[in-house]
Amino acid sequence: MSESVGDNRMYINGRWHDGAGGEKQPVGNPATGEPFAEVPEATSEQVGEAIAAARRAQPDWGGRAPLERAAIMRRIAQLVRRDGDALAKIVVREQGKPILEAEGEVGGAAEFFDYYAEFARRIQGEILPSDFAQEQIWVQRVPIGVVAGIIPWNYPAALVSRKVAPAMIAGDTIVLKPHEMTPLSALFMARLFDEAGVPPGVVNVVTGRGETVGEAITRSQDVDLVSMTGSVPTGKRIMEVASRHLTQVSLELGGKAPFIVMADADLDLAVRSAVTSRFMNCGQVCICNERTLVQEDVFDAFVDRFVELSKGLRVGDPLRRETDIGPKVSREELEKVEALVDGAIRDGATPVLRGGRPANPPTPKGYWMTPTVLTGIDPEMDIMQKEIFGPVVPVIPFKTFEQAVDITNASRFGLSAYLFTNDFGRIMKAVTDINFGEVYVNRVGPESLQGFHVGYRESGVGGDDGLHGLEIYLRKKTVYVNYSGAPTVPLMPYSGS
């Protein structure tokens, strides 16, 4: 290997492991196209260790005072900004994303920490009147036990985050599975939790492939709920093997987010928006504009706008502080959109803008590929269907908004939407008639802590983020406490000796 992280074993119990089988998988570097790091393979029966070590360990970590765990959980979120430069360095070099942008991510990595950390007062039951004098009906929220937490390579730190902090202040214990693309950030964090004294089997990180690391996590009858952040053919998979024991599960898919633009908006800002949400991580986001729809008024004004500034990007190596995109994650990733930008072309669409793999790319290998604005399009085309996760997007003009809404509502996704208007009521409107899980109103993403992040269809079931999130992570329990002395219904006779 050309370059060195350290040690980066898997974390389980508390302590640190090689693959039982022996067999280490490369990581790569999408601006070199070269690994520069491995990490073990585990096996099935070291994934069932790492449950085991969870599951006992959740009644002592469940039984803690909230305010003990959230005091390790604010150590924790200490510890990520105090290492945050190396750790948006492996950010960088795993995944691909420009340096600024790695950064936003593990600063975003340690508020989840610290919000999270904020519920140890907050995770409140309910005492409800009984039909009957003298006793009362109590309502709990409990741990739900043993979570498997899945994530994908797009935001290798801050997805970790997600689903930790919310299952260490609900009292749950995790096995975590990071991508088998982008597994050292989670390493990375595997060892401040660590050095917070996390104990000891609370949180366990293994690394593996999904076809044997995933589907060991998933068909376990002893994890109590799998959340999971990735593609809908994973999500669905998941929910296939984990319906087997009727576990619950929590999903985060896709997403096809339209960006609307109504001849009213704030042209300046819709373009600015409109480049910064499809652009962002090289466009490898959900919650990315993958579809831009712009009332025909402005349509012209708005693609001349929007080429012109998306020219001006500079695609290079993330590293540098001005590189605004940097590669895509692998070659396989890159392929696949060039594949949905050729079959757009064959099917009559125009490129005003034509990207792709640059002449005098940053490096040799890396997986470069620089903006492509689409128009002529159909909204039937594969493109406007399917998800791009790639700087390209397709703009389409509209007459009117409800035409826009049945563009938009006409997608098997629903994660988030955005529109840019300055009408308050067809603001309103838009809040009912727009079938998404998030619409954003003349702003883009990322989504803030306290909200939900959840998607409708295919993008998902359950959510993240928030209070609504958190409940995820807890299960109710009803408890009748009579004091009276007396029963509540008649008993039946006793006839022993």
Ligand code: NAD
Given for the second form:
Amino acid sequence: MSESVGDNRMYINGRWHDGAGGEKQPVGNPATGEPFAEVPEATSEQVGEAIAAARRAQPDWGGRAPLERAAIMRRIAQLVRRDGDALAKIVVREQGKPILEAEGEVGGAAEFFDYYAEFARRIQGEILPSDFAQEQIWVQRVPIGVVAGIIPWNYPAALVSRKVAPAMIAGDTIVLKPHEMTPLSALFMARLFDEAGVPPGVVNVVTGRGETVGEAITRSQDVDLVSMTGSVPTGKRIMEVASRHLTQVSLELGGKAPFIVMADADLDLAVRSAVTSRFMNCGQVCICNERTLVQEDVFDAFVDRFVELSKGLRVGDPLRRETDIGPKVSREELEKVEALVDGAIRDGATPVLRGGRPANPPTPKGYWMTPTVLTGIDPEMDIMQKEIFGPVVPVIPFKTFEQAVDITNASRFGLSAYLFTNDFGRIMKAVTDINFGEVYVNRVGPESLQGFHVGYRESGVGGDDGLHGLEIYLRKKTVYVNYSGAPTVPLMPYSGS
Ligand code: NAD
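Form predicted alone done; form predicted in complex with the ligand now:
What follows is the whole complex; the chain from before opens it.
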């Protein structure tokens, strides 16, 4: 059953390891429904070894000149590009997104290293005015130490870079745990880290399930930051466990992006953008259009064109370049989305396009799902409140911009929001009134490296990317240097000489 895709062992302290307990996890191909590889399940001792290796490696790594760290990162970027085709195929095979999207993801995975390498000369401190003569005070940025990076399955290559690259330039070392369904991209990238000359212990990749391996990492007293991307329940659990040692957390969690279309918008641009933003990666993106809000004057025209375009999307083999939508990542994820659609219809929604499992699936056991579009929606319905994470979208009319903003903000999520309009005043009002971490006007995602990917409310704490994302991997140290030779305050004993 197992087929080697590169080396499927874990990468700890610069060496390749099987699971000490002998347990393995199968990795399946969502397009065939068949397992095609297996990876080791780390024991808690191995998790401890990886964290200890990261701790030992950190002083040397953090003490190197930033330019030296950056040079290794640039080599990683080159190697990811050199092996980009192979990596993209692994992403498709274990995760199911269409090859064109996987190639884009791998491009991003390389760029994170080039981008953060640029910070070699930019991590700087501040000199503060002193209260005393001949005293110097400064605040400097220092590595936070040992980072745990825990990532989901929807971007199994890019999210490796999103955690590893800022950690490396900050002078931190990292233990990365990919999702149990999609560990092969991370293991493939670990070989590139090794080849690029990353010293042993600086980046470690351990594999296994969240509730065992992930939990063991989070429980460790010797981790300084847990930077996790994933679902809200897991984020809450990680925060709870990490709080026992007051370990810092940065959590990038789920989304329920509103996609607001005003009557004055360019309708063609809005429809195509809404379709792309809903169906990319089979709807499995935290910034996906999860609820489309359309001003009533253009509602019917919008829905007609949206349904027409959605119907025409090609669901099929993700390795084919003409495929628009690959399979869902797993049967459980497929069933979760089906249950939400069934619930919405029971609650009164109308399926103007009723997708689901195709009658003639591209392969019999793949997790295929064609687009569904729902109208007759009430903002209180589950389908408007819960993250769908699949190729399904509720479309709801509104009268005024203020109504759209009210519906938008009435959500536990607060990651990305979209607005399509050509009214400048409205754009500026939306920027203030939409209570989300990212607002996209007349464009879809993805977010840019130099932005700050940040969710409000249950969409997370902390954030990723750019200067502000890097800050999370650093801490500040204040230094007071008195060079006057005299005390700055009266010293004990206070009376006498
Ligand atoms: P998930 O929460 O199931 O898993 C994420 C990671 O956490 C996995 O590696 C998993 O093994 C690990 N994990 C699970 N239980 C754990 C525990 N008790 N302790 C420590 N680690 C544990 O999420 P998923 O299903 O892989 O991903 C989908 C979710 O991720 C969606 O909600 C999506 O919106 C979100 N996501 C968010 C962003 C963002 O940037 N905000 C990006 C991508 C995905």
